[in-house]
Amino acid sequence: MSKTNYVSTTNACKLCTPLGASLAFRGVEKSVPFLHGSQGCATYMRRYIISHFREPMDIASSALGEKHAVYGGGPNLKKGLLNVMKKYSPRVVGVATTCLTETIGDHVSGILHEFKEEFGDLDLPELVHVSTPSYNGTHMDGWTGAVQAMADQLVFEKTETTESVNLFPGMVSPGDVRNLKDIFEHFGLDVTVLPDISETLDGPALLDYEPIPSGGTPVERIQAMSNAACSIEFGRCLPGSTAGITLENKYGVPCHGLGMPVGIRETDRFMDVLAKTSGRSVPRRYLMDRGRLVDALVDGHKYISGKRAVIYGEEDLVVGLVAFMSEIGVQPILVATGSKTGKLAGAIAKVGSDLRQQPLIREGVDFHDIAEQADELAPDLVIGHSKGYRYCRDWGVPLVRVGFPIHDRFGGQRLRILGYGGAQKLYDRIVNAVLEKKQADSHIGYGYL
């Protein structure tokens, strides 16, 4: 039987596992990352963050070299846990492994386990681990990890149930957190984000620097997420075990898992769980943006009905892009990412059942075979990050930037997509594109549309 020889990747259309989890810790207050593998791993992501984000980030590291990846790397990750607590007196420390670390078996719960030990008589912060290969998984996959981590090692033993929420959105905007946070509080509902980045990722302008930056979600909260009344959770495409299964599983907290809310359905469905779990009906302020949203459909119909898009990124996000397009009558043809889950298919499938023809759907990606595809495909547009540009650029097409990175542009951290209002906004920049992209090609030059 014949196989297909393996081409190495060229342009992946993924990033470091121990990318994500670094992200889910920021998210939390007054936390550090701190990476247990060689300083370049950190160096490499802090840039990499700084590019989308425009804030600083900083990710400690145990700064590995040849002879701890012979001799093991434990006494480099106690030492660098006491430098972080000397420079930053951190509330919790989220420890994230490397390649290098995975390889040579670094048992990293051990190690901490011994240092709690052996430095018990000072002032200690919360210790997070998890386990974050780059060769196992995506940023995604690290995020995921890191967020079920610390429902797992930092929630305390359920004492009563309470009216509050917990909201586990995924790798969202800090601008889509933000507007998150506004939706529960019209409901009337007292929410638990976690990560919160809405402000450690996208902070105000500053006279004197923050080591750790403000914002995040405090300790507290997270301890008493096992006293909930239930949790949300974004995602179609998540593992088996997550922070919404830990705790339902660990403390009888139900778990709403819900797709990402973009568009106008799956909105929909994340407004009636907050109907239902508030007791109100959904405030007059949303029922007028989805009346907006639906009203700007209409609007926008004849620039873009029938164009032919290619979709990449994130599972979950490149899920719930396929749903709103089945909405604004833009036809999906080629959907990929560089995840390995083998539940895309299934998910898409769920959400575009009203498209007029499938999707080819592609996993575990990188960017060669997405453009080998695309090109002979001849699609009118193309959506996702900034990794696509040069491939757009070729083929004379315009790029809507969605998710992370978005190096090429300014403003990628305050993008919303999610609720009405998020897709309103993802709807103009759409329709937008088109239009500019007829403008452009026009030998005429004309300027009404």
The other form holds:
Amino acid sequence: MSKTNYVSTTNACKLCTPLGASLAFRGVEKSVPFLHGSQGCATYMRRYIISHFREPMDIASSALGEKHAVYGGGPNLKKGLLNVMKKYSPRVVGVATTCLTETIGDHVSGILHEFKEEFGDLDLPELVHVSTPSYNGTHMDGWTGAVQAMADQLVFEKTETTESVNLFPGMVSPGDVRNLKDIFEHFGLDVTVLPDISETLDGPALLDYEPIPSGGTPVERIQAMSNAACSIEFGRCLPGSTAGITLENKYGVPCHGLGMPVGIRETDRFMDVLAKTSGRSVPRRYLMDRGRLVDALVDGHKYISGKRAVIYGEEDLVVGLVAFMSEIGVQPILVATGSKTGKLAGAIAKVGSDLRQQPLIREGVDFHDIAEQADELAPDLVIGHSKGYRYCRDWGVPLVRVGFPIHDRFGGQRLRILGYGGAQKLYDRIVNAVLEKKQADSHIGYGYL
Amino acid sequence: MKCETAAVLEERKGQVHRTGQGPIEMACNRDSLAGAVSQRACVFCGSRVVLYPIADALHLVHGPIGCAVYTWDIRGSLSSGPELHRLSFSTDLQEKDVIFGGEKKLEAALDELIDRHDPKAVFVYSTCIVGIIGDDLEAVCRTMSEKKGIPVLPVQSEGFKGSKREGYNAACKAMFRLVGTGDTSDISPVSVNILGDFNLAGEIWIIREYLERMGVEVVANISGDGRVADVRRCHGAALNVVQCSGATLDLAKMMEEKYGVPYIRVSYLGIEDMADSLYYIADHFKDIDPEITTKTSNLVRDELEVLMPELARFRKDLEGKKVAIYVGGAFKAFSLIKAFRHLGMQVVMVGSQTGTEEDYRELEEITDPGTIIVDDSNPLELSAFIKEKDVDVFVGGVKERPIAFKMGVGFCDHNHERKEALEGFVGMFNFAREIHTSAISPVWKFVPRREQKEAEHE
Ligand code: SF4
Ligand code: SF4
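Pass me the form predicted together with its partner chain as well; I've looked at the form predicted on its own already.
Every chain and every other molecule in the complex is listed next, the one we just looked at coming first.
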């Protein structure tokens, strides 16, 4: 039953580290994600990402072959960078390692240093590197690591203090990033979102193919993050060193660590910080959104009250989801994640105080584990990404799709769950999933529910 | 050789050619170029593609998690029975395994998984990192095979040791260890193995039905809807029928050498190739079964009677539209080119990930002057070609789809992730319908490229 005598992984509930880093690097203006390793990893990750976002996603690779694996990948990394420069003219190249190059022990920062010396006469892009062995961590570590690396390696000095705010939203959808930017605008706040995938991974139809999609956080804005009035960083399960903490330590930019604003209270906390920072009260439109949300919760509460839910995905996402479930009367019975930070239970204790019963909390699990437990727990509802679909099908329960990847539905890149507005959309979907099942299972075929 | 598109990197020029412009000399089959965004996959990917559809085997990926996760149930290789292949098993190597070696963990994983799933055989795939830490897969597999009493077969598919093609070879070698271990006594003299079909969207069932109508027994599907027991006795078949450019050709060659089973190469895509394939098979057996030729021509006639009027309907809308093709193997490209002729469409670009020099020479022969021929391309190049040639429909894999769609070009998924059956005569119908659905959609009127044209005309 428990993982102790269980050594292999069946149907993993996590992705590999460089995938997260590649996604984060995609959210910087004119940047190219670059994997130092063999070709296969980059190709696989591209395919995986493309199937979710339905957008082009180039990931360059140093395409190491057998001899490089033996003699070191440095020369190929350099050659690869030159080719990327020739072809893309990037402002930034984000280099992430893979299992292969970590194992052969390539010293990437040293190689990049050499590269800068050797080709100092050229117009070089900014080079950021992050160490992302997959045998140690998950895609979330890759994401957080890449964002931290950018805050660390692209920011050099503090020149003044501005009113601007840095936002590190974590791995949220392009739709939610747009949503967050709107919120800042309505508070009259100037914001630097890092990374900003709102356009790079959800862009318009084009006349000319763009080698690097438009949008993303401009390098100048990243460099000026040291001047910001404060940073806001979402995530209750983050590692000790994050972008927000780095800027706080190096440049004294205070960092507000908040949970992902999913549901009422986590969004209230976020609104509080924005109100204090801007010196304005919460704009009427959000008070109205909140009011409508509460009204909707009342209207719908009987449909979902007491429903038993299995929730899985990235830790901070599931923490946010549990927070919201505890507000709407859905009982999470199993909360699971593929990563192992040891922080999940503590975070859930903080946000789930309204729960009538504490859920089973499992870190480092795969779908085999989830299924084994869920079979006994008899859920009514599952909330998570696409990869749990076949299990839900076996159990005959609806899957409310949230997070990444969404490979079996349309519009994953536009799904919104953050803020009062996002919570409203998520709530509608949850209620409708329950209603749909009820309607489908009924012999009568009610037209009123 | 001249290259007009600026998007082609200097070093890649040897891998792009235009039909009619000088002799073709493709520098294909070289390693992917560092820093170019290649669509190419790794050795492991090649092996996984070939072996994956064997549905009652357990497929364990020995490596860190990614390699297994990205290949979990990604292909529509259907099974009529067991579905063990649709689960993703990994040893999920952690840092300490990388330092101290992963053999222990592999052994424990095999122990656990074999007990849990009771498979007919196990394929253990080696990944890049295993190649570096030097685990002795062979030895672990041998031990476990003895312990569990089922074949446990190592697949030497370290990702960096070449491209997909080497992966095909590794897969064939692994399967070849199974061949010759089963009973062949009740196999008909009019019998074949179907090689190189992965039963995407149930395609192999279409082909099997044709063969049944011709009175040909199918011994083993290799590997679509595949079974370990069938592979074990497939050396008893009279003929190997091999589809696709390279995936299982090595196995056919090994079987010819060791068991004297001859092979023929076929394609089930498009009308001529499908019919020819059936005729080749009939031809092979006509001395044993004199009726087979008549049965086959009746089959082809019946099928075409249904198909041709349908195609004519599609053709009305599709005549003159321009197509770009970018597929995994060049063999498929040949069939597609012919298929588009039936629809009156013009192929303006054709490329593949793994074609050989010979393939490209043949492509040049059957394409119109000016057609772009490209080996191991990348998004920038492909998009440049689309624009230059004002393509209407792009045929490719899931990785090309966003490029096509960004540029506002119709698209047909013709790769391993496809969910429509495209083989056989009915497949030709499905294919034409899919192309038609995409090409006649009104949405193209709104994409910037066409809106601009409209504006110019006003
Ligand atoms: S080798 Fe590592 S980085 Fe590459 S796909 Fe596998 S897990 Fe991911
Ligand atoms: S690690 Fe190697 S085997 Fe695995 S996906 Fe990457 S290139 Fe392929």
